[in-house]
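Below sits a lone chain in structure tokens, taken as the form predicted alone.
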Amino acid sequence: MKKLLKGAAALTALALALGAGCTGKGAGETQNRGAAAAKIGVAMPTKSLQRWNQDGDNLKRQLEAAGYAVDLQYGGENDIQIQVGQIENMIAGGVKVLVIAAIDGGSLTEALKAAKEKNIPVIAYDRLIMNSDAVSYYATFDNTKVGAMQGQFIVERIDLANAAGPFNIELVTGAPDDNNVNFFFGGAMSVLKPHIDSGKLVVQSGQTTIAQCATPNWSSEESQKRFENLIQTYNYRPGGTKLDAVLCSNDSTSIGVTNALVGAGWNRDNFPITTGQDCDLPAVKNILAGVQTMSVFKDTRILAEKTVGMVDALIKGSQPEINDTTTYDNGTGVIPSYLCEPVVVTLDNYKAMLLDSGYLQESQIQ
């Protein structure tokens, strides 16, 4: 646990500094105020998840503070055709840069050909857009590290280095059309698979591939249905088959798993170790209630700040800040990227990470 929380103090300081900056001047404000505002297109996947609302709001606020006009659109309920149409309209409407969190990373190839023809730079936001040479940059978190942190948390919390075992675990990941799943799940399995192969961790269902563990649209309802089936099939109940841990790649899938486990009689006194990601408000409440063990915090204010910096550099004809030129190949080549740092949040440090940083207010978690 100590390993996972290293650097927490540093992130708190960064988040506190950013929290102050979020309400002040944005990147390039002085330079852009005197000129006609360039229009920036921002396409988000859905308004049905807290994190995408926050991402959209953060980007719009910071871009407007930097002097830009913003066309912010949400793709309905993760409706690919709606998002494609929105992006096509943004291109036709004269945006100077596109920032896109894709619903389906492989669905935008044709739509973005027009952006390429019009020399409109495209920034893939948190989800890599695949098979398009129109993508100029990628802004995200270190998603392999996110998964590895989840896996390492399970290893350390069970104390696999010293405990005899075997221990039962089940695996839940997200939408198979979201390229990030490969990094989240791959990072987690890089830590967990050696213990599965040795027999110390046992997946009773035998479901260990992305295809077997996927959750369409990252849906809480879908993850709940799948996990209710696992509970029924393998008798994962107090007094039945012991379930020691559930790897969940994000909070929305974790919420579905939590609902299924609570329905089967599990409570805070015996709840399996359960991971998550995003620190969505319902998940934070579950952590406080003892029915989710951790979530990986990805401060979307920081991601928005870095993305706005990229936009500003592109508009001014300079080189955006990047820190990775090897990891993310979208099928047309490696996309220059900026990777933000995630951190683990638990009951032990949520106040410092989420409240003291201003990310959440105490009144929201009561």
Given for the second form:
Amino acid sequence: MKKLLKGAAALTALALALGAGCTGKGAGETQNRGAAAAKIGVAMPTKSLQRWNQDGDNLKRQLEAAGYAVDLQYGGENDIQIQVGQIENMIAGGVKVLVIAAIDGGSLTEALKAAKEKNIPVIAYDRLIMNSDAVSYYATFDNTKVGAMQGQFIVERIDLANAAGPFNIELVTGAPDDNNVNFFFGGAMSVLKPHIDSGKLVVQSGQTTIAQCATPNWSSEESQKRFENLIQTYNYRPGGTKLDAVLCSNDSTSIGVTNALVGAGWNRDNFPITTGQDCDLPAVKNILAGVQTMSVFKDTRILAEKTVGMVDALIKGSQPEINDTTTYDNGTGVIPSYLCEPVVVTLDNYKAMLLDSGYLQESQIQ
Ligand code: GAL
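Form predicted alone already given; the form predicted in complex with ligand GAL follows:
Okay, now the whole complex, with that chain kicking things off.
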């Protein structure tokens, strides 16, 4: 509630500062009449993953189409200090709204104090920014559902309801400084933990906490290294210890795990069930090659569209569209959020979901 009021306050302050009203016209018409286009700062974490490149491109294109000028920056290779500097420059450079996908959700508290002082609303993009009362809104996917879908997929593919078991599983999640990990891992464990507790799913390594399963920076090299160790220690090989499933919170971690598993002799005929998230191109190729079983598709075009809608509403002094006011507390209160819907993608539906929708081109996956 506190945050809802704060969101509304940010909105009123910005509208007053801009002298904007709700004309019912397109943003471009409102923005460009007689004045320079309002500048929107967009901070993305890294270019090293396909999804953030798409996020940045989509946001820039859609914001420009709506009549805004865009300052789009990427934080090097997930470099926190670079991102902090970029955000400070955006604030000093007069942006009217900030859209930020944080590298480290807890590292922006200081930098965003200046945004608050200047009545610049901050939209947390995909990842929640923690411990800052400058955050007005949050646009993301239903992150708990992403994890639950991965867990449910494993349960159904193994057919835990009917199969005797026990089945071996290992767990891999992402960067511990990314608040999303709590929701991805939490969602997955809400489905898997009862089966681990009952003994039907067995984690031979005993590594079941976020800290034990984390992958710094969501790095494929790091998840590969950890998994090679697990293979070595527990002899997870065809002919050795059977490995039935690996929960991977996203595609970049899944790619590292796949590399390790292929290196240990697993192939498309006996490959353990592996999950992912993002439908990044290399992961989709792995799905087609039978060395990753699923990914969770989060259409970044829709997330960008919802975020641009929020920006536009803030600039015009109207109420941004939200659909969740209970889930995401950033340590200063609940941040009003819009949660987009994730979708499970497998060999069975990738054509409809990814190709027919134009998200990927057929030529890219051949
Ligand atoms: C998460 C994001 C995922 C994935 C991951 C690695 O915060 O929600 O889609 O991309 O970061 O960058």
